[in-house]
Each structure stands twice: as structure tokens, then as C-alpha cells.
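What follows is a single chain, given as C-alpha cells, in the form predicted alone.
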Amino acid sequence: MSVSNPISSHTAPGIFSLAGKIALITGGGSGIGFYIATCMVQAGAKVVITGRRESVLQEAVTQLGNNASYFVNDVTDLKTLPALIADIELQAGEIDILVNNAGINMKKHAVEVTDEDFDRIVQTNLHAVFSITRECGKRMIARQRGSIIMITSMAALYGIDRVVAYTASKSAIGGMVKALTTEFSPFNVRVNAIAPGFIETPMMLTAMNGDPSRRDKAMDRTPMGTWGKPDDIGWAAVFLASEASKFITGVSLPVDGGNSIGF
């Protein structure tokens, strides 16, 4: 009796490879999205970045080489989405793989939040997300290919206090990877969720920096002792957008140096 190779013909590090895809990476000019970005270069892709800054985007891109472009957006308007992504569909090519990494936090304690501030962070956190999600996906669909990853946070895990609407934005999120999950899977759109812990940016230090306490909670809990750096991110990406991963779905995966399970 013969037994078929249970073995994936593909080598290792082909399995791994973006050749020929191209990813939307939101908020891609700067932070973690940037090296997503740069990460998804050099594993083959040809990335579009968006934001609402052109310098920045401009300034990314020459940094990225010939693969990258960039096309000026603000997702929290979300009636200009669906032409977004037929724009960067006609210029670009289909999109293969959605970041969905732009986003803003604020710390402030609860009872100071006001209901603007609560609304600008689920705006932009939150509704625009699934905004630009509902449009790939919907042609992701139809063609019966895709791989759309969230950025979530430690918050959405457990407790920090003075980010509370960041956490509901977040928390959201993860119950949204879970759900579109339920719909996209029929149709190979796979869709996981990265759940980064304290990354090595400048705006992170920063803030760490200034609050002494919370810095040393935040290594306290950590495991492995060290901040992450910022391709630790990238590098997950790129695994959940390849084929390494393609029985992975509905997933929001800790890179966090074993943060959310310390103490």
C-alpha cells in the first residue's frame, strides 16, 4: 500500500517566501509598520504602504527600494476606503495580504477620558479596521486567496491601566479576528492577529522612559528579560502571510518575549 509524502514540497526557506504577493500595510511610514514592511521586502513582497503623512511615506519607501510604494490615506475617513483599495488594486495589483497596523493610543486615567477621546481612538483603532478589511477581504474572497493580519497589544491579554480605550479598541479586535475567521475560511482568506509586547521603538522608550514604574513592571513580567526589537514583529508577519502558516487562522499570536504569561 503506498502512503502519499505527508512532507509539503516546498524547501524550507521557499515555504517562507512572498515572491510575487503584494501586502497592504497600514500606517506602514514609521514604528512597527515600517519594519513589517521592511520585513516583507526582503521575504520577496512588494509592499504599499499608506498614512496620512507624505514625507514620511516618501522617506519610507526610499528606504524600502523598488518594491515598496505608498499611497497618502487617513483610514479614519472611512468613506474614501473602497477607493483606496481600487486605486492600490489598479496601480499596484491585487493584494495578497493585509496589514492592518495603523493605530493610536492615549493615556489617560478613565473617569478623565471624555467621549471624544474615547470615539477618535475606537475610530481609528477600531471602525477603520474593519472598514479596510471589509473591502480587501471582499476581493480576497472572490478570488479565494488572502492572509489579513491584526495588530492587537498586551492590553487586549490583560489589565494596564490609563488605556482604557485603547484596551476596548483592542479587545475588539481579537474578538473580530474570531469572527471574520468563521466567514473568510471557506474561501483560503485566512485571518490571525499579532499581539506584540514591549517593542524596542523610539515612541515606546520614550514613554517608558517617563514613567520609571511602568517600565519596570513591564520587564519585571517579562520572561526573557529584554525589550523586543521591532522585526520581531516583522518577522511574525511574514510567517502568518506565507504558506508556512496556511492552516493557521483565527489566531492572535503574543510576540512579547513570554510577557503576557509572566509574572
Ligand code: NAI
Contents of the next structure:
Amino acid sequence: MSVSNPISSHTAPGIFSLAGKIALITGGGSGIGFYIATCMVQAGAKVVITGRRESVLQEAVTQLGNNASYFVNDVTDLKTLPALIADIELQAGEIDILVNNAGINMKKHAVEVTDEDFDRIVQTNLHAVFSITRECGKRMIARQRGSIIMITSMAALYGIDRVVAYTASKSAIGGMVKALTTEFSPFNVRVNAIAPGFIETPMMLTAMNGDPSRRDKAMDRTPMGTWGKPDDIGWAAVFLASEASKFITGVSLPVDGGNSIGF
Ligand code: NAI
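Show the same protein again, this time as the form predicted together with the ligand rather than the form predicted alone.
Now the full complex is given, and it begins with the chain already shown.
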């Protein structure tokens, strides 16, 4: 007697494919965002990357090829965001995937963090993420399809010293994922987060350089014994954007070599 195979209608590449989808990746010109764009292009998506520096975006698009385009935008310029999303949809097409990747960090003792410092971090890592998500979310809800991916941090999962504003902003994104999941998921718009561990990018290397004890502490609690590579985050994002994760919403996925549960 033959047993029907519930997954036989999909080949593995097919269900992970992003062919025909359009992805918007903020801060996609460099670091993790660039690798998310690279992996999504490899998975068949068209990507739109944003950032503040046109030369960086131009270079990134040259490397990404014909399925990539860019828009110059500072995410903290909140009033420009509704028009930005409208322009992107006009010129590139309907956004199926939003990756809120743009982010900044700052290492300072909490008692030295000024209100301006705190506000700057929160404006980029939290407020801008909400505004972009609202603008994309209302369009996705109307179309009844979409995948929204936040990029949080280990700082949202356990305590790290000298990053109070960053931690507050990334932890708040964790809460935002939960709230938005209840409102968006009934409309087939999934909302998830990736919590990267320590990934080799300029931001991470700057934070670790000159602080060997912090570097050793981070490595000691990473069972896989290595820093992550930016494409480790890229492929996780492809998964969360693809049909393969169609029943996954409201989660925060650590991609961290075990760092968040290491001793
Ligand atoms: P990065 O500094 O290499 O890249 C950040 C990107 O965001 C850059 O393209 C930058 O231009 C863009 N960006 C910053 N402010 C912006 C603004 N106002 N408007 C538009 N774009 C802006 O940093 P990295 O490491 O690639 O970080 C990417 C994301 O991953 C961030 O959200 C960060 O918090 C998160 N992350 C990184 C980790 C790591 O180990 N590298 C660990 C945990 C989280």
C-alpha cells in the first residue's frame, strides 16, 4: 500500500524560493542587510535596498545585479517614509517582504548616556521601524499577503552592559512583534524577528575591537565556538520570507551558534 507523502508537491528549492517576490531591506547597502539582500536575490526575489549613502547603495546594487535597486533614505526622517513606500511600490512593485534591518549601536555606561544619545538610538532602531512597518503593513493587509522580519539582537534576550539604549530599543521590537502578530496575522501578514548572535560585520567588530574581555566573554558562551557570518542571517531571513515558514508568525529566532543558551 502506498502512503501519500504530504510534502511531495514541493521540492525543497521550490518551497524556499522567493521567485516573483519583492523585498524591501532597510540599510541593505552594507553589513548584514547587504547579505540578506544577496541571499534573497539568490532565492529569486527582486530586492530594494535603502540607506543614506548613495555611493554605498550604488556599489551594492552593482554587486547584487539586475534584480536589485535602491532608494536613498534616512529612516529617521519619519515624515518621508509614507512617500518612500509609495514610490517604491510605484517603481519596483508591491512589497511582499519587509526586512527592518537598519540599526545603530552605541557603547556607553548607562549613567553617561544623554537624552539625545538615547533618543538617537530609539529613533533609528524603534520609531523608524514602527513607521515603515505601519506603511508596509497597511498595504500588505489590504493584499492579504506579506512577511515582515525585524532584526533584533542578543541584547533583547539577555543583559549586556553599556548598551542600555540599544537594548531598550531591540527589546521593544520584541514586544512590537507580539502585538503586530495579533493584528496582522489574521490577514496572512506574518511578523517575525531574527535575533542575530555575534556576526562578523563592521558594527560588531567596532564594538569588540579594543575590548578583548567582552570579545572573550561573547565567544566563551557561544557553543559553536565561532562568530556568525552575515549570510547566516541572510538564509534565515529567506526562510522566514518563504512559503516554508507559512505557519510561523510571532517568533523571535536566535541565529547565534547557541550563544543565547550558552553557559
Ligand atoms: P552595520 O553598521 O554594518 O549596518 C547597519 C546598516 O544600517 C548600514 O547599512 C547603515 O547605513 C544602515 N543605517 C543606519 N542608520 C540608518 C538610517 N538612519 N537610515 C538608513 N539606514 C541606516 O551593522 P550590522 O551589524 O550589519 O547591523 C544590521 C542590523 O543587525 C542592525 O539592526 C543591528 O542592530 C543588528 N545586529 C547586528 C549584530 C552583529 O553582530 N553584527 C548582532 C545583533 C544585531
